[in-house]
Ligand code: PHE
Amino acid sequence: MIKRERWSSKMIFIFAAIGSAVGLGNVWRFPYLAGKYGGGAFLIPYLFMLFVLGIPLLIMEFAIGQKMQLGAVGSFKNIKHKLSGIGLGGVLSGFVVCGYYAVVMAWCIIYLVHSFSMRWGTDTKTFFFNNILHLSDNAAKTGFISPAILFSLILVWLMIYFSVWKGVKSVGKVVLITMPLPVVLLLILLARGITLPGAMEGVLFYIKPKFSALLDLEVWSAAMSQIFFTLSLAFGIMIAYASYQHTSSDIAKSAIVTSLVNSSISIVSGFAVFSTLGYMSLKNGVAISELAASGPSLAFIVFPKALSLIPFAPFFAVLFFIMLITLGIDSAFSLVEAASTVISDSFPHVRRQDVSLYVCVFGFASGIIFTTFAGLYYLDIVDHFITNYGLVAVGLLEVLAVGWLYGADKLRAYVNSVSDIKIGKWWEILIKYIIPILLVFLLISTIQRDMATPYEGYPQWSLFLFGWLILLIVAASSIICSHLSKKT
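Since we only have the sequence so far, can you give its structure as a single chain, in the form predicted together with the named molecule?
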């Protein structure tokens, strides 16, 4: 029996978990969702989902990984051998996310280089779509690979590889920098943002609740998938990370700290982003709602433009993109770790360096499609399908397996036997009844919506190829994995 690796301290484990949770999802995805769904209207479902879904699920994933001392596949296999596919489904979904996540980081590297000269000028839209992405007219025109993005993507994957090559030992060192540094940078950008004229207008747009939006189910499903995404749930990451803890380590406090720090950072970055948009709206006379509704391009079109309007622009632009890169890197490598952990569990004699290398090369290769001229369309579709269906389905199967087969009461007893903060019976009720019902309900409503109108009006073949087909491959692999797994 090979001894399992360990985090060098409890603090490092929390740093790594927070590092995984806090990423582009907080500073890029959260603000654009908040903008898209009308600012303040998004915060209520978001906080609701955090407490009802996020924290209980994070406690569950930490507990399962720590109790079983295995990655996601092994952990579910231990519950019942035919369930190993649940773990694989999560890890594969995570792997797909990693493919495009690294590409977004590659854009950040290109922007970082251009920040010094503020190369994007005033027409940031043309710069992003034409000069950086070479975006084609529609999803059918794949075009060529953009060499600059491909080159940056290689850099990103080299950074990822050297962060994870020795498993938790190297991860433990890297997160000491990549977790706190972006937080400091964010605070500097926040201080700059809220002291700009017009900032208040932006902040008001962000925090003023719009109760009518709460009637829209789409807002609730967006909040739910954001909670999965932001807490890195259902990817097998938190299970893998917790499996390197001693079985007697505290769980409840770690989960609560990780979740609250993560959401605080999202909320703070909302203040930084919207105050800056308020300033931009004042200067250019464009409504904040219009600026905020720009979707995934918020960080690459609207924000660079806003930055170009403030004094010492290159300085703040450099900080902004270094922040995005350092935020993203520990999330990206946590996905690699989830996959490597599963592989190492099955093949303990293969050197960790080699496992990490294979996973990275594969991850890099799977991202190449997103560096083509139609990459942005593919990325948008894959993100929609994996976060709204893949993760939610894996999350659902996880709670059903833990709640009904392993026993929510048994797992709660374990959590309470090692934790300072004791969790009550409410947790069992959430895991067994409320969360599954919520997930099924939102899953159905998303399917209905997608059936009624094709997502963002993309052509059906592209939704099939980059959406349903990928989901099908993940599901089929998981079923085969379950089928083949033997009782141990």
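None of these values were measured; they are calculated from a predicted model. Positions refer to the first chain, counted from 1. If you superpose the two forms and keep the largest set of C-alpha atoms that fall within 1.5 Å, you have the rigid core. Compared with the form predicted on its own:
Superposition of the core reveals a Cα shift of less than 2 Å for Pro56 between the two forms. The Cα shift for Pro436 between the two forms, taken after rigid core superposition, is smaller than 2 angstroms. Here Gly65 does not count as shifted, since its C-alpha moves by less than 2 Å between the two forms after the core is aligned.
Output the structure of the form predicted on its own; the preceding block shows the form predicted together with the named molecule.
Only a single chain is listed, so you will not see partners or other molecules.
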């Protein structure tokens, strides 16, 4: 029997888990949601979901991976043969995410190069859509492949490959740099932001609570979705990472530390972003609410413009995009590692370097469609369907499998046997009852919105081709996997 790889230390495992959890969404998605949904009031549902949904699910995934000593597919297969498809569904969904996530990182590399000369000038919107993306008029006009994005995408996948090519050995070395570095850079940007004129107006907009927002179910749905996505739940990542821990390693403390550090970085990012937006609002006379409502384009349109206004702009622009790249790389290679772990578990005699190469080449090929002139449209649709349907459905199936088939009580007993912090009966109630209800609510509310109005007004053919069809392929692959597992 081939001996399973191990993390070199407990700290490296924690660094890897935090690195996977903390990604690009911490810098732009959390501040955007806070600005959109009640400022400081958004922290109430956010923190509620952290403790009711995030930490309990992370404890569950850490426990399953560590107990079974296998990736997501093998772990759920050990619970019951026909459940292996649950693990595959998560890994495939995560791999789809990695395909377009790497393209966003490619944009960051291009912006890093342009940061030295601040080439985007004053019209950052035109620069992003026309000069970088060459965005076509609609999803039907695919156009050509952007050479700059394609070349940058190759660089991204080379970075990913050499981060994972030797499994946890290489990952462990990389995270020593890529986990703490963006945190240091974020603190530098925060220090610069809060010293700018108008910064306090931005901070007040960020933290001032609008309690009426708490009556809106969409706010709670957004908080739930953010916690679910930001902790890398249901991707198979945390199960894979935990499988390289010794079976006696502390689980509860690792999950709590990972979750709290991730959320703390999100909250600090909000201060860095809104202090800078406050300065931009003062200089340009644009309302902070309007700037904050830009969503994901915050990183490529609003923030570059804000950075261009401050003293020593190129220096801080370089820091900002290095921060985004280092934030993104951990999340990207963790998605690859989840897939590689499943393959290595199934074919243990294949060299890890070869497995990583195959996964990375396939990942690169799957992302090429997003480098076309209509790539942003396709990326947006795929992201919406995979994160709001695929991952939530996998998470729901996970808690049902663990809570009702494996036994939440049995898994809790294992967690408590290896952890300094003991979890009570409340954890079983959350896993068996509360979390399934929350995830069903999230699915139903998303379906209702999409049925009422087609997502972002995209044509139905594009929603089917890049949304429902991809979900169908992931689901069909998972069902076939489950069927084949029953025969073995």
